[in-house]
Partner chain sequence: MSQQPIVVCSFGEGRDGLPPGAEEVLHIGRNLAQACEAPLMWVILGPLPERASATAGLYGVQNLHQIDDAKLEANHTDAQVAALAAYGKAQTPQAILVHQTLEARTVAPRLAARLGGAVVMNGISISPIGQNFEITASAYGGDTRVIYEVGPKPVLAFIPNAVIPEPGSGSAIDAEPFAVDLSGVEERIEVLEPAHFDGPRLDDADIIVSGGRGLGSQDNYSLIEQLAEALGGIAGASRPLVDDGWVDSSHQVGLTGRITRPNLYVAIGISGASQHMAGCSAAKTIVAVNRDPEAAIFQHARFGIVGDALEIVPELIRAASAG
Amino acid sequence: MRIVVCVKEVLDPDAVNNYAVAGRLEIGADGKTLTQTAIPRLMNGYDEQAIEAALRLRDAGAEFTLCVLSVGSDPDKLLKHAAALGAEELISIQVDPATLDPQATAKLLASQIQASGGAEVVFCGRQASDDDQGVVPVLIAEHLNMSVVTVAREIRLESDALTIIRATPEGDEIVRAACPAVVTITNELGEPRYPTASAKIKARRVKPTIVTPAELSLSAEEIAPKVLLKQQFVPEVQGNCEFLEGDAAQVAGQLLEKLRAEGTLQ
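Throw up the structure of that chain alone, the form predicted alone, no partners.
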């Protein structure tokens, strides 16, 4: 059995938020990219949880080869972290991610999965923390002709099928999906594990496999973006704060009057 986890390298969202709160987040002259070079890059948090989902299946006794696959990332940083967690196969498709859109990314990932022997299960994070679109997993399923189950918070592998608990706004939903399938993992799965120090040292010697689009028989036209980023900007956030003075009863009365005056309360 083979399980593939697709991962993405993103800017540290906490660092981005800190820059934004401090008013130091700036877009470059091209109107599309950030000027800050000090913001670290790391694995998308949802994708880490996708690896954790696979590792929990292994903890439960499932036997499989775990492959972690990325597009346009730094393989020495991103994929070696996956190796330290227990991935046996590491594959990086080398292409500038700025030249791709979701459909092109999905086509590259799906082509590599097919070229390397397919997969019984493909795990992805529910979305990436940088663009929050969450469409790549669904497009992968379309390219591979697989069923897709989204926002999974718990997964059990039973023979050739998956029992999945989905986290929905209305509550948990239990579904059963035959393999092969694409499953997206949500943060309700829980905190991902950290690799041990010895595993990190061992992972330094691992060499990820580097693949190019040409090796996947994909032309520049086939992975040309159909959706183009035209502009990115940091919105101005304005906050107005008014302090009410007096004892608790007076402050409560003033607050109610203001809320009624604004129409918030009738």
Second form
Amino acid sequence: MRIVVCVKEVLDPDAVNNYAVAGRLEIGADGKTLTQTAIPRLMNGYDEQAIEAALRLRDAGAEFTLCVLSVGSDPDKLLKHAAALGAEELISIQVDPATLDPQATAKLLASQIQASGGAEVVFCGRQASDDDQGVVPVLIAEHLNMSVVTVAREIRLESDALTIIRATPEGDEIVRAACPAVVTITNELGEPRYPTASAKIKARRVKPTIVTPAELSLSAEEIAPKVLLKQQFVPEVQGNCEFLEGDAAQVAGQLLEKLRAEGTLQ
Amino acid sequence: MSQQPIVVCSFGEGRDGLPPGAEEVLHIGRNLAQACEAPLMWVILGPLPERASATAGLYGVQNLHQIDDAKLEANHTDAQVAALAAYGKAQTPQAILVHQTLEARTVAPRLAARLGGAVVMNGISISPIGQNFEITASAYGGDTRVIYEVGPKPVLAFIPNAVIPEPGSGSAIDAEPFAVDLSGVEERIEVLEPAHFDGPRLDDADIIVSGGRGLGSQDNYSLIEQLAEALGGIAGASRPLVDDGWVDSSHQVGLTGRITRPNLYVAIGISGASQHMAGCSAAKTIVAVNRDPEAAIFQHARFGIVGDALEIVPELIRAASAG
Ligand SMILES: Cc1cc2nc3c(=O)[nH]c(=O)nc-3n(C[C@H](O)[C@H](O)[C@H](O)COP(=O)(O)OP(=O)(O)OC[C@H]3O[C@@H](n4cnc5c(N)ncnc54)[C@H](O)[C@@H]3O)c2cc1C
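Please supply the coordinates for the form predicted together with its partner chain, as a counterpart to the form predicted alone shown previously.
What follows is the entire complex, opening with the chain shown before.
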């Protein structure tokens, strides 16, 4: 059995948020790109949890080869981390992500999964924290003719089917999907583990296979972006907070009075 | 040849006689159709919601289509995609617009792939540019906005509360059935236990009191529930509380939780990260209680109280109960 996890490198969303809150998030001269070079790049959080989902299946006794796959220009750090966590196969599709859209990315990932031996299960994060689009996993499923189950927080693998608890806005839903399937992972899965120091050293021996789009026999048209980023900007937040002063009972009384006076409360 | 239509697509019965988010997307669809000088069509999957015909009239819909089939149950996304792909091939719309639900997040990309068009999620507004469209969407959890240009035949999903719908006037129109053959579709996902939620919903709530990590411990969450009750509202939470299992995922407000638009949103011990604000910034009045005067939540709040939640909230409960 082979399980593939797709991972993406993103700007640390907390750092982006901190810059935004401080009013210092800036867009470069191209009108599209965040200029803060100090913002660390890291693995998309949900993708880390997607690796964790695979590792938990392994903890539960499932036997499979774990392949971690990334599209990007420099995914070395990400793939090393994956190897230290227990991935036996690393694949890097080398392409400048700025030339892609989610559909082209999904085409590349799906083709590479197929070309490298297929997968019984593909795990992905539910969405990337940079563009928040979340369409790549669904499109991988569509291209590979697999079923897709989103927002999984717990997964059991029984021979050739998955039982999955989905964390939906309506609460938990339990579904069953035959393999092969694409499963997207949500934060409710819980904390991903960290690799040990010795695993990190051993992981240096696992070398990524480097693939270029040309090797995937996809036509230029198939990986031409249909969604073009033209502009990015930072929306304004209007700040007119009235701070209430006094001891706890006083501020509570003032607040209720103001809300009632405004008609917000009856 | 007349202009190809703009299609609004809705699924589910909703709770108020309309599919979720239908009016918002009809509002966006009507404006886009006008800008493109194209007809507006509305297609509904499943049983016809009570207010569909009247609402279609109010938003200038020219054709209201209903695709009904036993296979089109909630969450049956294989059947939904197949039905909409058949519909899309027959109507050849310029663009298909949907309200972004969890289900739509699965259907929209697959539909786009089958129709050969682009797909964009998290849309806020849209306008035509030549044969293409320009769509403004949210990114980085709301820290930025992006403007994408997409080619013809896209499937575009709009976030809840992107617009406040303004119905026009117009008389009801009858739904026309649109027949599709789903006999070959076999649903690949089997639902063993559906999610069911019967309590009052955050997305319908007029008043929400949410707690965050600043509460310190799970036990203190009961303060949030008590304050919500005293104010006649319901209790929500930031993501860390869901991650730590203090409350279940139906309580989560934010980008990946509930997108709400209450009259009053009270945030207790919540820092105001963009991904949280994505679910409550449409609130009319935001009140924040936070120990840190520099917390981002105060940039969004109308009223702020700097202090310890464990001291302030009991007083708020008292003051609210006294009223
Ligand atoms: C892709 C992505 C999606 C996400 N989706 C969501 C989402 O849907 N919803 C969501 O909420 N988050 C989401 N997040 C997480 C989000 O970025 C924040 O991490 C989260 O909202 C923080 O929750 P918090 O404010 O409760 O905790 P913290 O950020 O830790 O803030 C706690 C606050 O409590 C205050 N405090 C501490 N003690 C007290 C006290 N005694 N009294 C009063 N105040 C006190 C502190 O000053 C602080 O401001 C997402 C993140 C990512 C990357």
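In this text, the rigid core denotes the largest set of C-alpha atoms whose superposition between the two forms falls within 1.5 Å. Numbering follows the first chain given and starts at 1. Just so we're clear, the structure is a prediction, and the values are computed from it rather than from any experiment.
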Given a core-based superposition, decide whether the C-alpha of residue 226 shifts by 2 Å or more between the two forms. no
